[in-house]
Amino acid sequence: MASSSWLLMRRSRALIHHKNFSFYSLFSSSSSSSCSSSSPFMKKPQAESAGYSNDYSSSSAHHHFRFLRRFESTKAEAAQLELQHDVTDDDDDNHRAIDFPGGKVAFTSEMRFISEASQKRVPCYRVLDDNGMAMEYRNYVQISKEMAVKMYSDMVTLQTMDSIFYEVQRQGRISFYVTSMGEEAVNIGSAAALSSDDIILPQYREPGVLLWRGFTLQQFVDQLFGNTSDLGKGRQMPIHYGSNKHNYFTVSSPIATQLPQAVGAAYSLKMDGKSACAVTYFGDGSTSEGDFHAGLNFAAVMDAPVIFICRNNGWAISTPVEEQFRSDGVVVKGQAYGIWSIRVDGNDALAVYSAVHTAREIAIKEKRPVLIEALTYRVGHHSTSDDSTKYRPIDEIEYWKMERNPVNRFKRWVERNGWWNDSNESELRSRVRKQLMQAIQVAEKAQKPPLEDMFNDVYDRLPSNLEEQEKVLREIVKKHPEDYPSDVPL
């Protein structure tokens, strides 16, 4: 175990496997370690998953990127190219090629398609298995007592702001609101291996980069219920949370309009020089999402610093992953993009947060992108809006809800350090339970923003269509007040 995994990486980028990094090829033969074709998202509870077995061998327990060796030049003289054929070594077309633009190609004589997928899956990258208990043979990013007390605790925050704002909207005073249950480690994983200089470009399922980066409870609140202290002052719907000062881009609902411009700002670090990266986020329906390919491939040819996390948590919706693509994952869409890439058990704050961290050094040393495949679940509705019961079975949510639960799992790991007790989690759930209720109470009474909030901070002289605008719609609210909030000042 090392507490950084750069020096390591530097010393293994010309081979395949090194010490306890593997790497794949796109050209390489060989497969990963054995790994189950069936989904990691079963229908019934089994004792072992897809890229989630206990029985890991040593290889398949660590870092997997998946990397397509670049060519600067077809002339340079240090160019390579590794084949995958079947032909002998006698043929005359083994030794020939053609000098294409990108890089030279072999010609073969045999008449060979690739096939779709490989028969053997891409392994998830873990280090605590289900129990909490760390790998036999492991390699992580170590990480102090007050590191791992701050990620256990903020992931216990998100779970209880979870529980209390669905139960809010259920009552009917605020609009709309999406959880994270099942997701807390993505989200507190990744957010702690992150610098605040690092710009988050968020999907709409990753509250907890924000809350550990030091967005209050309060400010969490005031969002919801879009009062005057509202950063967004009430244009947005409950959950699209944004800070200038956290480095976080207010969230917009439209599927995976994020990733080309986290593309845009990383490329934009890069040429002022800076030692930070973009990371954004999306969920596996994202990737069907023309985006999803144009941020990928804009990326990897403009070699930016870019951190695409994709929170693969089996739903998109109502759609399941079987139903999205027919590849092994996202994690190999990468691969074809040219882009290092691994796929890592989002359930693990461990691996999360070691996958990320390394991530982030090659990001910003290599000046490369970097895709990250989180296997995880969504174990509570889609939002508010949706009842998942309707599409999937119920002893798969709980399956996932209680045996595989991420929050129990990293609590384990941390009991078993002696750096929690029994004491301390009464303290923590009480102590936020009561804040939360607070910031309630606050956001509640709050003024709601007026109605010209509505038109301003756009322009810098409101145009004489939005005059207009303005004008027509306060006539009707004095014409029908009933129809309106009786709280927005006019």
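Note that the coordinates shown come from a computational prediction; the quantities given were computed from them, not determined experimentally. Whichever C-alpha set is largest while still superposing within 1.5 Å between the two forms counts as the rigid core. Numbering follows the first chain given and starts at 1. Compared with the form predicted in complex with its partner chain:
- Fitting the two forms on the rigid core leaves the C-alpha of Asp422 displaced by under 2 angstroms between these two forms.
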The other form holds:
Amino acid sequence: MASSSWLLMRRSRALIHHKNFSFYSLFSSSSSSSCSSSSPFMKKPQAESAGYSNDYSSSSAHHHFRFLRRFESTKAEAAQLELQHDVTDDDDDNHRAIDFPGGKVAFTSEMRFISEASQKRVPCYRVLDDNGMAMEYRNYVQISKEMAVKMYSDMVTLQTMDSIFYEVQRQGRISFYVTSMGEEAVNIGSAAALSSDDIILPQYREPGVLLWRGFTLQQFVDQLFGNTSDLGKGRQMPIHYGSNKHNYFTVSSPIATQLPQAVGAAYSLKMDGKSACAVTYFGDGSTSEGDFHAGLNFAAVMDAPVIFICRNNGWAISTPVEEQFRSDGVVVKGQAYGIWSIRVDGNDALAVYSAVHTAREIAIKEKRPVLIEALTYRVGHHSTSDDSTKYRPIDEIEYWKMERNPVNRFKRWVERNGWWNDSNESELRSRVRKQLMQAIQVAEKAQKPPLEDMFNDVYDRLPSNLEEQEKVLREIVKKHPEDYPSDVPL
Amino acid sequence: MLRAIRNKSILPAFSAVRAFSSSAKEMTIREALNTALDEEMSADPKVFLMGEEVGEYQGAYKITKGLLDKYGPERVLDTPITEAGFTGIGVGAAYYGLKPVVEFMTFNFSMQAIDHIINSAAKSNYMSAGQISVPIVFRGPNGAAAGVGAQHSQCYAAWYAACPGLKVLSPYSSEDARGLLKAAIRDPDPVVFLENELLYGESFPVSAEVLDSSFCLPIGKAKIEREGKDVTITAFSKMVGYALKAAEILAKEGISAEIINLRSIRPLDRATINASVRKTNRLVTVEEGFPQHGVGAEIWFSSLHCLFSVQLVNSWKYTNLLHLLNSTSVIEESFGYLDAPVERIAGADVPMPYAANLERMAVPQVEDIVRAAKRACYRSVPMAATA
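Form predicted on its own done, so how does the form predicted in complex with its partner chain look?
And the full complex, kicking off with our chain again.
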């Protein structure tokens, strides 16, 4: 079974399938074949002063500034590298150990500082190459045709939902929307690997997980319009979906609060003896929040069966990852907390599926947390309130949208297996589009939630002060109906 | 550490009751809280405790003494030092359906977790349209202790009571402590339970009914600790004791004061306060916390003027409805019953000083309550308006 080989690894250094990435190769073009030199992760340093690049339009003038600092620090590192060995190796100097709270530790008479990053970046697990071909040496969890077709269809549905709802917001029919463009593989690939008993605590860029579990298009649209059929009773902004039935906890806006909550939910699952885990999603920006530290630390200390899935999509609104943290991404932070971690190509649906599937086994069988960093790219703007062309180059967006598109990549693999063809494709796309248009029409015409929904659910039972307020309000409305909106039922 | 004193036999968590030769039994607040926690944990396996030092150390103030031995480390969790972390975790466990009782070493430290208390706990039932209920209790000492300085002395009653979705309780006596904590643990909504460090060691008489394990007090009902007819004094927590002492002094001067122990800051028992004010026609509110936007300010406005908040109507943006509100007479109000301006006694509007003499002056004392009651009864010259 493909996943068991992962369990045999007792050290957390990942298996290296790919070419090594050192900090130097980051700045040269001898890196992996799949990345062209215009990728933001593989940039050449510009030694001149901040500003005017030759690669992109001048609107991205400040784009290069951040790499200057990187360049300088690697120079310093080069000097240190001469003296340094990789200090994660066992110390050969002596085997005498000293006792301290926390356990025995070998000691050394050489003063060595651990550098801020190891020589090689943690490599990224992937199964398919950019053309959707399974790589030669591969280690992944097999999926059936039905699973593959459902995965692909849901990825297409998510894509279509995003483009249509974005337009609907632009037309002024809904107030707000957040797309997940570019992250379809993380959404669907992870969702497919989980069971319906697993509890999901999302950030807000994971509607695909809810879609996979059976939330209907109509339900999505009803929440966006906040009408009377909305499961959320019109209480929340658009995209704040939630469904008890699908074990998907309602989206909450503050960043990273779901991390310690997931640990609590996981701990409860453990206490109940359930064969299920808690799964929580968050972005690269969330890893700066205090809750990230508290959540991971606690999960390790409490042996909670929780999977932390970080969608490292390169941007937190306008903050690029270089300004978010100085570590090698998020995966290296796992070990700092004593947590098994893996870095995955988030645009490779099969790799995401395999990693999550295996992580789930580890979490449940061994009652421990797992951290998955899925590298991907946020193709869309942060939300409809954002215009990301103001802080990043349009060609960068186009590149990731077209050449590194996860949906197309998976499609090629599914097609190559003979499980999908062009007529399936056009039928699917037109069907989904039609369903969405119909759902939108229905939702738009529907009534808004009734007046009582303003007052109930503040507490388990309506308290007397709210009962009185409601009573007074109804009397006023009765006296002056002309001042009252007509699409809110009483 | 304290493993040496841990034994494996099953003992009652604490020796709860000291019987006197008379039939009246007495119990300290500490014992009251401990027995309440013990009984609720034994009655419902979903209840569990979480906080810093609650387990091995037996509780920073020994409130949770003996519970780790009795229920084990799965139900009494010693947490790392991260209020934001363990509050978030407690909320997550409550989302799933467990009933955590989260202890803050003092409510001052709850500020590090306040996002989880308000945004993750208080608002969740509403925002999820009833899908996520949060049956969690946040408890710990609140308000001033003795000589602990500004960062350990703030009162958070007004802060938490401002937030819809939370219930805020503050016990005074052992009966309050037992009954309200049990009610809080059984309640399906998030409850903030504000204790007082200086009261932990104080003893109060308790009846047999209070000692029963099914004893519970209703949330949202105040208690009239002492009946009177001349002036109403509202207070909560430690100030109830001060108000009672003030009432003794006032009685010698011929002023009969009615003392209301609020017990519940949110929901506030406006009915009891109003009924009392209609009887006495004079009101003094007492609290230890800062005066601006405090509990006394709330009692002043909402109990005595309109129950219906003007804010609610503004949010509809139908301002022509506003004048209509003022003329409706459906709402209870006791403003017309007042014979004197309301006196508000609160802590000084400064961060709590450390020096003992300054601390004494920054917190209401019995004499302040006596003077305020006399002013309300027109027995002394009113204070000049202060800025």
